[in-house]
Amino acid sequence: MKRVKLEKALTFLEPGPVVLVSTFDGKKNNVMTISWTMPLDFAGHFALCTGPWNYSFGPLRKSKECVLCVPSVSWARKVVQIGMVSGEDTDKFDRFSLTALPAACVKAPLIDGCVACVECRVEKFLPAYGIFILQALAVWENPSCQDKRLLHAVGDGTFHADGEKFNFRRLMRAKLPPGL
């Protein structure tokens, strides 16, 4: 092992695909690249990191609703462009060409394109660390979406997709929820 710097753990440990937050703050929909999220448990808990330096986190805050859509790696150029510029000054749906599509819980759009969107709801904000605790209220998966593979940020932009699966289903049946 070679010991290397302490800011180096966040490229080990980034937590899992890179996701596109929509908001709606009563006038216009956003969209915001982020890849610190992460599930809490089964039951549709998750964490999502951000903080004012985003333009989403007014909304966020305010609306206490999101989308949390996840796009697939055939995405990730244009994933990485819409995290660059920023909804204040931009309307990223119409600069990207993306498509929103109605929730059926929040006002905040589905995306269309995306392997799957799921719509939430913030229970709680910790503001010491900017961590929204987010509760699903509706998940949709993509049956037309091809390329089903995730794009992970490494945190060094430089960016990682999925590649060959492992089934493991029936080893760790005793822990899955029923359903899942």
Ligand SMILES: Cc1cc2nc3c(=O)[nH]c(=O)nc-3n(C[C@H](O)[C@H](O)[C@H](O)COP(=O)(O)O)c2cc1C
Given for the second form:
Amino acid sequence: MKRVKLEKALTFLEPGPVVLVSTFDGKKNNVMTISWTMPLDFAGHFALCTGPWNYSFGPLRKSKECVLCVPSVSWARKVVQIGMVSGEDTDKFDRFSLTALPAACVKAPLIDGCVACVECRVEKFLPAYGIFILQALAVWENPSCQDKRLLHAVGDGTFHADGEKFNFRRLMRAKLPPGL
Ligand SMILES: Cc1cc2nc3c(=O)[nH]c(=O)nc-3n(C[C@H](O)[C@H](O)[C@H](O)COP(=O)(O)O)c2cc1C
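After the form predicted on its own, can we look at the form predicted together with this ligand?
Below: every chain and molecule of the assembly, starting with the one above.
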């Protein structure tokens, strides 16, 4: 993984991919699948939505840290499988042969093989809707990832892969922050 500038975090999350959220509970790493995420600004704030029925909720609340790991479509089956079992009774890193890499700013790990990983600190929790407000602290991109197409959940058990790409950068210039 190659560390890249913080502004790049948005470019991995803005397309709305399914992500893997890694946490560390003080003893072991865990990972869950999340499709309910959203960028909030150009300053590295993101929202993710989950609740106490998931094991990850506890470590997220307690450690106030996580890593948003963005897998490519080549991980589609594994991403769904990870979201079907709980860290409460399963070591998912072992079960799904995931390689944890050390992060720079948080104790939760990066996941080797993902397209990108965004280390985050929990800034706020909004209990009414189970919304965690995250601040990106460090961003990593995987230069050796062959397939960078992202995976998108429809919500009914079907998924889309990234398809055609359009470049409207010139048209959007006035709305894009410098450096992106
Ligand atoms: C494609 C997919 C998307 C999911 N998205 C979310 C989500 O956005 N929020 C959520 O709370 N759970 C979501 N889940 C469910 C959790 O990943 C699942 O409950 C998981 O087992 C939680 O793991 P944990 O108990 O180890 O934290 C999703 C599952 C799948 C398969």
